[in-house]
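For reference, the chain that follows is the form predicted on its own, supplied as structure tokens.
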Amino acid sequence: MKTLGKLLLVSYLLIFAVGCADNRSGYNPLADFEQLDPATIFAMPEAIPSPNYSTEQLQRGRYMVGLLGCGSCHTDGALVGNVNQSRLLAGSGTGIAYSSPFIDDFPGIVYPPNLTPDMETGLGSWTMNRLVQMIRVGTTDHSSRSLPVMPWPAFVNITEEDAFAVAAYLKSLTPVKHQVPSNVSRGQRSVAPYVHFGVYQSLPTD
């Protein structure tokens, strides 16, 4: 979460919402929101020993995933301060809005995906090259950019060895079946909860 906070210039504003009302005159866009304290410090799961990767690589990958704060978004309940220990790194049922609640009645929302190697709901079918590419430059096999809530620009200087260690660690986790909600396009109403991150500067007064 520290990495995410630095990248997005996150303020102390963290709010939980199931939707926004219209932006009529005099309406407070935060009136329907509840302020929460996210969970940012908790242990990452152990990897399963693998003949494909060294113990040192798996230990390094676990360390890097903890250091980069991946679990703070990709663990169910962490964004709302109630970590589900059975779903560490298995995706979040709470999404993150990537447009402003002060502008959009219904912001665009991304639901952090399952990073465990479950074949149906996680990264089980991903190649190592695809994982390393996503970690380092935020692109998929089709070269589309990740949404800005994924802090890949902060990871661009990660070494090839560290990116590979992260990928090896994720591929060696115990698979957890957990399907997160679908991402929501800007202007569409979400049926699943989400949070907002952002910095909002007050206008100068006369």
Contents of the next structure:
Amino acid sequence: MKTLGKLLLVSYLLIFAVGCADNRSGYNPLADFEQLDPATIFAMPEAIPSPNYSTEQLQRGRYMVGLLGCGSCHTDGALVGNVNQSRLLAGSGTGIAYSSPFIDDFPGIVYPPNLTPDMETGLGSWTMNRLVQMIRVGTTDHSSRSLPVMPWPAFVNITEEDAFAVAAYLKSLTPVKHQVPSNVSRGQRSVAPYVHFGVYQSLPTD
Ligand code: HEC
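Beyond the form predicted on its own, can we have the form predicted in complex with heme C (HEC)?
All chains and molecules follow, beginning with the one already shown.
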């Protein structure tokens, strides 16, 4: 009986929400969202000098990673404008919605992974080739393609040399142990927080 009551209440709320959306009277799909500015300017960590890569390569990689804004997604707190300086490039506990929260009550969420070379939680076991491939064409070892939330389509014109410098720099960072939450599929409720990027076009008024 109690469950039936709950069910009825839920369907009533759903009808109410749909009703509002249909006639657009006072329905605000952004009501549950807060507008924030992501942090885009912060110093990239120094790489540890290594016999495998030249100083020029590591400096170039650090410059490129700062310029391409990898840390704005792959650093805790950066997506919400509050960078955790002790976890630079070590992944984000705040995810990014890849399906529209206006359409899905529970959108799909991806959590930008740890890019430091920690063996368990980061890129410690990744080969240089795998990293270069991920940066240039968004594919993993098994040729499965990452969602374009990771903006690999924007990096498609990067030269092999620059992609290699980025990979060398990431491989030479101090490993930081930090496990990001697992990605959440569309329709499942996410326990960890997430942001949503969007461009909204005005609708015709008549
Ligand atoms: C707009 C946010 C964003 C930016 C900017 C970004 N990434 Fe990502 N990246 C992601 C997300 C989200 C994933 C996870 C994608 C998935 O699970 O399909 C990811 C995945 C990756 C992976 C795969 C790691 C793994 O463990 O699977 C690598 C490597 C990577 N990014 C490197 C970079 C580098 C290098 C840059 C800068 C040149 C960069 N990313 C910029 C969001 C971003």
